[in-house]
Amino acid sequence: MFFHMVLERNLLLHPRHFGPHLREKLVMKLMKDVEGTCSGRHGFVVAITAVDGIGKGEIREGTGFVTFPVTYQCVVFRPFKGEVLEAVVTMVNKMGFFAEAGPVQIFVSSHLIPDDMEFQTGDMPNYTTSDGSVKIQSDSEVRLKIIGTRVDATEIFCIGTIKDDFLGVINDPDAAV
């Protein structure tokens, strides 16, 4: 799920960046350092929407670097247990498959795939129904439900299922257009 949050961060800036464009340099450094990162507490920072304030800098003794406290607004993505997401399958093996929903990688175990689907080996491993009408392979789009999350300091891992109503393949890359 996406949230709009106000966060704070201390930025360290080298003295060569001081001058008339100091604010722009701080905003660019903030975007470079923060966008695309993951904090276990808040989730993945998707984009910075506004910089609310830049505090007074504090000089670090001996180096000349200055630490600026910056308050900013951003959009974060954090998956929750029970949430239904659409994801793209990245890898299929006999244990299950991995899918990505934005920056989050989700593993769906073979026990959490419907019983009528069986693993097929070959040059393109996949899970196929007995009649061959539905196939899960790399680049397939699936709708899945998150049943568990594990949060580390810099990453979020999820376990999902497609063994529920209205879940499964949305778009098969091999289907005729």
The other form holds:
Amino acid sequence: MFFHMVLERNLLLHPRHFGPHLREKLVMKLMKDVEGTCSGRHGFVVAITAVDGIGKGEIREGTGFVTFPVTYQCVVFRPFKGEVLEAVVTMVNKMGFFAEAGPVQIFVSSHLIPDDMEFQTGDMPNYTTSDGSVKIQSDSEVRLKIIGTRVDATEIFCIGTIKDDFLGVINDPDAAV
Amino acid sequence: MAMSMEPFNRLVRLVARAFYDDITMKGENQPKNGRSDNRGMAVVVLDALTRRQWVREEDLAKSLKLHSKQLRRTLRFFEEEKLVTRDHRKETAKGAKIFSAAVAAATADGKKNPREGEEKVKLHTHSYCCLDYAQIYDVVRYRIHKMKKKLKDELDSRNTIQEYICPACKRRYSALDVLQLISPTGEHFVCERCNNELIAESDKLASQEMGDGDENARRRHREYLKEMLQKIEIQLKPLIQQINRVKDLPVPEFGSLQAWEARANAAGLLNGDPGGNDPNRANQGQGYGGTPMPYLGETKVEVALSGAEVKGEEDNGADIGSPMKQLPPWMIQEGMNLTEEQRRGRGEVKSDTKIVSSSTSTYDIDEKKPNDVKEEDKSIQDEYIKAYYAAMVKRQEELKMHQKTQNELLGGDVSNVQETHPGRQVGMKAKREDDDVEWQEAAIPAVANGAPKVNDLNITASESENEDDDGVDWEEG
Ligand SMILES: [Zn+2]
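Form predicted alone done; form predicted together with the partner chain now:
Entire complex below, previous chain first.
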């Protein structure tokens, strides 16, 4: 799920950036530092949408670096149990498959793949129905439901299922090519 | 709208027995002994609410002979369960009177003064409650849906997180750990400790490693889940049928307490107190002259024959197959409308106002303590007959009187009397099936049509029971 929220951060800036473009430098550094990171608390920071305020800088003794408290708005993405996501399959093996929804990695174990899909080894390992009409392999797009999340300080990993109504492959990479 | 009360009330009664039969309302520091075991009270309270609209909670407590604290606890519980709407307000004696007037109007009992105790009410907070039928309908459907979904999901192990086991060192991993366990080739997962290939826990080898006991336990658990699912289907069938029946009916709504009060008072003035003089009857949904207010009841004698066939709810499942099955009392239409001929046939019965007023107690057959069963069979039958006579007498009187004068005669304290016979109420409900014959025979000398009517009631009830069976199977959604 996506959220738009206000966060704060202290930015450490090298004295060489002090000058007429101080603010731009700060914003650029903020983007570089924050976008794409993940915190267990808020989820993945997708994009900064606005910088609300930059506080007074404080010179760190002995280094010349300055700390600026910055308040900014950003879009974060945090997966939740029960949420349905669309994801791209990245790896298939006999234990199941891995997929990515943006920055989130999701593992779907083989027992959460519908029973009529069987694992096929080969160059492109895949799960296929007996009539071959549905195939899950690398780069397939699937809709899955998250049934478990593992949230660490800097990482979120999810367990998903496609064994429920309206879940499963939503495109066929072979057909598209 | 007026006609839709009874199906919804029946739904509530079914829900009460299906889900709240064994709920105990326990005080925080009450020891759990036999005395404090008040299972079944939830059912009694819900039943009582199906016969009322907005009701002051202390009045309800009084008529149910419950401690108001106990009742409040139950009502709070039902509020959380989303079955009951409550309202609280600070009231002066005047405010209390307005409500009493509304009740009087709703019960078309305009001549009656508010009860004495209420006139002394100073500025107190009073709580009111009524059933929220629309929400009950939704909540119950949702509840059944969730029950089934939970079992089905577990049966398919849909939401379980796979576990993996190392065959060598028996170390277990959850699927949430696998990101770190992928082998260099990406083909399988390896143990962090000994680099052996991990095995999904449900696989054959793993279960062998774990021993047969585990496999058996799993199989037993699956069987248990399947059994539970089947039980849901069977035991909740009457409830689900009732839900389907109610599906397209307009939902009865009382509105907020204020709105209801205003409406009831206005209607009471406008319609000049039509024939009905009993809140319970009014709740049967016999609208007066098509007004959308179910509580302006028409004159009507309704005798609840709930003692007829008592069966535990658990029996329902067993005879689902038979189309003409006998209904337990709480499934029978609460009111039984006597025909004109039957009323005439009763001409010889002497009028007796005392009995008349006690007749209203027949509406309260469901207010019982489920545990007191089978004790007072004899007195039950007597009481039943008495009540039955009384209803006939009442009918008789009503025919004689014009509607307005009639109110003067009967208005007195009918609504007060309705729940002052707990013993009898217990008895009525506790009646067992084997009692049937006896009381039917007893009734026959009094009214020629008495016994056949009982059967008619059952037939119509079972027919309506089955007609909606092919309703949409919404639970799958
Ligand atoms: Zn190991």
